[in-house]
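First comes one chain, alone, set out as structure tokens in the form predicted alone.
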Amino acid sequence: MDFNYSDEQKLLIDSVERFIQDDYGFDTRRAILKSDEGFRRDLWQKFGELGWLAVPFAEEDGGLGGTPVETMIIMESFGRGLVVEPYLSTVVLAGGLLRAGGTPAQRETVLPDLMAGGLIVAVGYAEPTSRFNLADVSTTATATGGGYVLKGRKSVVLHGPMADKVIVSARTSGGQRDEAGITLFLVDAGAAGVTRQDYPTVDGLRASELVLDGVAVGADAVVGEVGSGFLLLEKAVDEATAAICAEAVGAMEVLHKATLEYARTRVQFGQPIGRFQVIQHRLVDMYIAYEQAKSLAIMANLKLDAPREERRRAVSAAKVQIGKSARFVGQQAVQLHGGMGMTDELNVGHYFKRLTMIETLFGNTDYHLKRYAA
């Protein structure tokens, strides 16, 4: 594959590079998740300041109108740094659904204080049953007078803890697993009848269970069409998870470098371990699960305006091969480093942790295969 970054994308890369070496060590990292909020709100705002949070969105809104390119630069460094603010959630996935499906009101009162770094919005899509099906959906949104009243349970709303507002899915029409029907709602996190049971996910990020208890909103919360909202959140997960495949091609980098360097130092029988054919061999077949995965998250990111079902392809297509690599470079790097491999004390088992939840976010291997398949 000839791909070729601009001048302006090398720009952004030495920008994102610097920071995850000058600011976001290992150390800093453990500090952050062992914090009460998960997250250091200043480097957030400190993210607005670089641009990074309007990268996507257009120049009429504010933003930089990058492309899905500029974004998969910014995930897979964030990849090699294993940063736990919540640009996923809020740029990548509530800004998919605010970017495409918001309406001008919408996108004039959040993107700005989105891209400056003083707003978060999460995305609750999930519910208890659904599993990875978005049609899945049985909060209920029942039209009143002026608006809607909301009712239902939302499931592992990523980085709910410290959003100040919510997109979730609703049912306005139809049965529960079917693709019409379905309507999106902007929701302020502390309004009336919202309450949040927040807790730790296996690699340190925040995640909530939402419970919608007749919560209250205008018309003017929904966000696209009521009944529509289907396509455009199958869109907005298909962004992040080629968003997603470029964080774990950053982090496998890391854990393939960090393996070689053990391999060199490593004295085992009088001689470094990575003279040893067996490991040697490990080592090169590591690299190539790496290379297999960047590849295919370059064409999953680069397939993101083309038609559905090729976009969908390609997406899936992603994620079965960081499926795969993410799991045999994760316990190759564990293995080759030992009983070291699985301290807290060791970055390697963090970043194991962060694929594997990343094998699982929006639909595993297997899910995607089907979904390729299909």
The other form holds:
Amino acid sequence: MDFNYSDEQKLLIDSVERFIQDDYGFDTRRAILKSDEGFRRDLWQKFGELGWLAVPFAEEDGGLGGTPVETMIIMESFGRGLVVEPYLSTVVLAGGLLRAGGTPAQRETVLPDLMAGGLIVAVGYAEPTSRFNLADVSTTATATGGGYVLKGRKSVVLHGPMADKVIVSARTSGGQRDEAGITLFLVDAGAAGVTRQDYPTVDGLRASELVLDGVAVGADAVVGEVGSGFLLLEKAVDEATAAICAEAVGAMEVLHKATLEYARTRVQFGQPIGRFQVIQHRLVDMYIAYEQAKSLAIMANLKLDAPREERRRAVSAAKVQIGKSARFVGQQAVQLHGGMGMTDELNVGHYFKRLTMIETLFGNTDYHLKRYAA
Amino acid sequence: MDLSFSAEDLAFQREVRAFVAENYPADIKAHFDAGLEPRKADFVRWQKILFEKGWVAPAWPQQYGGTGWTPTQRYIFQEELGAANTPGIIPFGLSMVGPVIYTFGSEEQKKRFLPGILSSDVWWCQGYSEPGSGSDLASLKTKAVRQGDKYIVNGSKTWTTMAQWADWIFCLVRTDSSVKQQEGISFLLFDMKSPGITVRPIITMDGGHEVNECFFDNVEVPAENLIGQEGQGWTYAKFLLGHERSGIAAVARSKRGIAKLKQIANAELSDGRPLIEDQDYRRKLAELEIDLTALEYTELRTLARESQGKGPGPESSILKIKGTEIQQAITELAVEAAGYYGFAFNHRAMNGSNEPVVGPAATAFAAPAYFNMRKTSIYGGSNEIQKNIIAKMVLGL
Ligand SMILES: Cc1cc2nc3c(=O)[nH]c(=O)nc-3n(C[C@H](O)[C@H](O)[C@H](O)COP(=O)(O)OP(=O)(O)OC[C@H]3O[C@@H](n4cnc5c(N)ncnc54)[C@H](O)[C@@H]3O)c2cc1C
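With the form predicted alone done, generate the form predicted in complex with its partner chain in the same format.
The complete assembly is shown below, putting the previous chain first.
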């Protein structure tokens, strides 16, 4: 049994943490949120230079051959810093799909640029009525001669506005909620027939509604096998879910520490509010919620390469615990900061908002409870 | 025991319902139903409609413009307004400073201030909290020094709701630092246009602007604007807090909130079926409804005690705690129902621009509403403070 990080992993932690401390202060993030682009391309390229974008990719693809633990380390630190750059979409989610299902040609043309910070890829897996069911796909891909024509709509595509390419799920056969018959396509964001409605999200990211109106792609756009995209997508989304669990752990850690510090220093009735026993117990409950979440986030990240059933259960267990912990820690952090906790100026509300969205992202607590129990 | 309304009560209910149906302006209703940012003009217009009918201040004594209704009638009235989703009565004039003025103010002050409060021509804000004094209000530091026939006020207030709209502020100020904290506080009214006042907006995490910081730099306040006696402000403030808490259960509004949740859950799909058929969601909705029913009957019991002449006791803290928990839980379930479309930040649409919202209109503002409602367990005496009150005053701990 060993929960320790290797020396190399410790170096990675140091490098990401140093970046968050030195280059990603709260004011920097605030400026990024206000900018038109909604992210910093120069920072993104720096991520590339530091090798963070190459972490999960195989060495023969030019990557660093990292394990999910390295991704977990990065995401946990990004959670501490509330990083809004498209790591989750491009490296974890799209990267996961390309690693497992990309053709040699796709890997050769896309991955080097992606790892260098030059190419951003988003993933469109949800539709207006699909909720969290990845198999609920009505977007169609009709075979025509050498390729396909895509028609449909993808909703809330995270990091869509800044994406150069988007991987979308579409139906090549089967009924609306069949797992079989789903195919993944790598599409240029600027391809003819693609229209986007871009908007900010409540937690400071950017997203798009993507309309595919007769978008013609070649057969070389297929990621994975025709009709078997579901399992590929499910695994990548499980990996991404484990990654946001780690992100949530980082965010909860900051909130808990900030609230603890506030309770030590905020004086009411002639003493720090942390002297009131009810506040002490609340802080203890927040701490327990955080530790429990951290435990299952680690467990899930270690089981990403386990057989499908085991992986699914581990990821769902973690997501349920994270959902409950994140809600409790987030709400209590706001509550114990009193009026200050309600303000846009203080970072607390921003962590709370990100945690709230993580609770929903890739399936909320109810969804994962059902998947776990099934 | 009899839980039914009398024939007169039922007739009264019909009268109120008919009045609201005929007089609640459709454009204000549309604005509020959509969950858009509230506008001052809407509040004023609706309150004036109620004023003209003589119904704007049901709780006031008749001699000052009240209705003479029984507590049950007042309850029915609240229910009907809540069910129709009318703008809430802004409490600062009508529920807070008004009662203080007619109870403790001079004849002159009553004549001067009450008409503007009733007609909603003069808007008030509440200057209690300070950066260092929130839950421990009695530690407030804003100073008022008497100089001849005026007070010179220096200091700052914070979290002042709608100060950006207000004409006047009622303020707790320290007039004596040499006595026990509670004894050196006075209750002052002053014009927000007085020289030396700066109002700075505080933006809350949902992106809205409802609270402000207020800075007072040598603000001159005529001594005639002192309510009651110097040093007695704490007594008046406590009296006012009792008024602030009544109505805080918001049962009627929460009923409407639950009805809206059901509408949303009928429209949103999960695996191709309405979300309302999802067992987990259904159970949570049912539990919430039962919680609300319990609160409703707790409130009715409080009301019955009041009809028998016993004022709302510290038990009203139950209404504050449960009422706010339920309001918050409703917004939580709305976020759950919204799913991914809860992510979209439709900020400009919320502020009334013509921009179309992303996703279903019914869930477009679910997340900001959820973030905003976190305030309810913080303000009006935080829920922790309410529990301290119950522990001490009710349970004798
Ligand atoms: C949206 C909003 C609108 C408001 N509008 C107004 C307004 O119009 N006018 C006005 O004057 N004020 C207003 N307030 C201020 C509000 O009344 C205060 O925020 C509230 O009293 C809490 O004070 P605080 O924020 O300083 O928190 P603190 O008093 O610092 O409390 C911090 C935390 O400690 C807890 N705590 C404090 N003391 C104890 C204790 N003894 N035992 C256990 N727990 C304790 C609190 O419950 C809270 O969780 C508003 C606040 C908000 C958020």
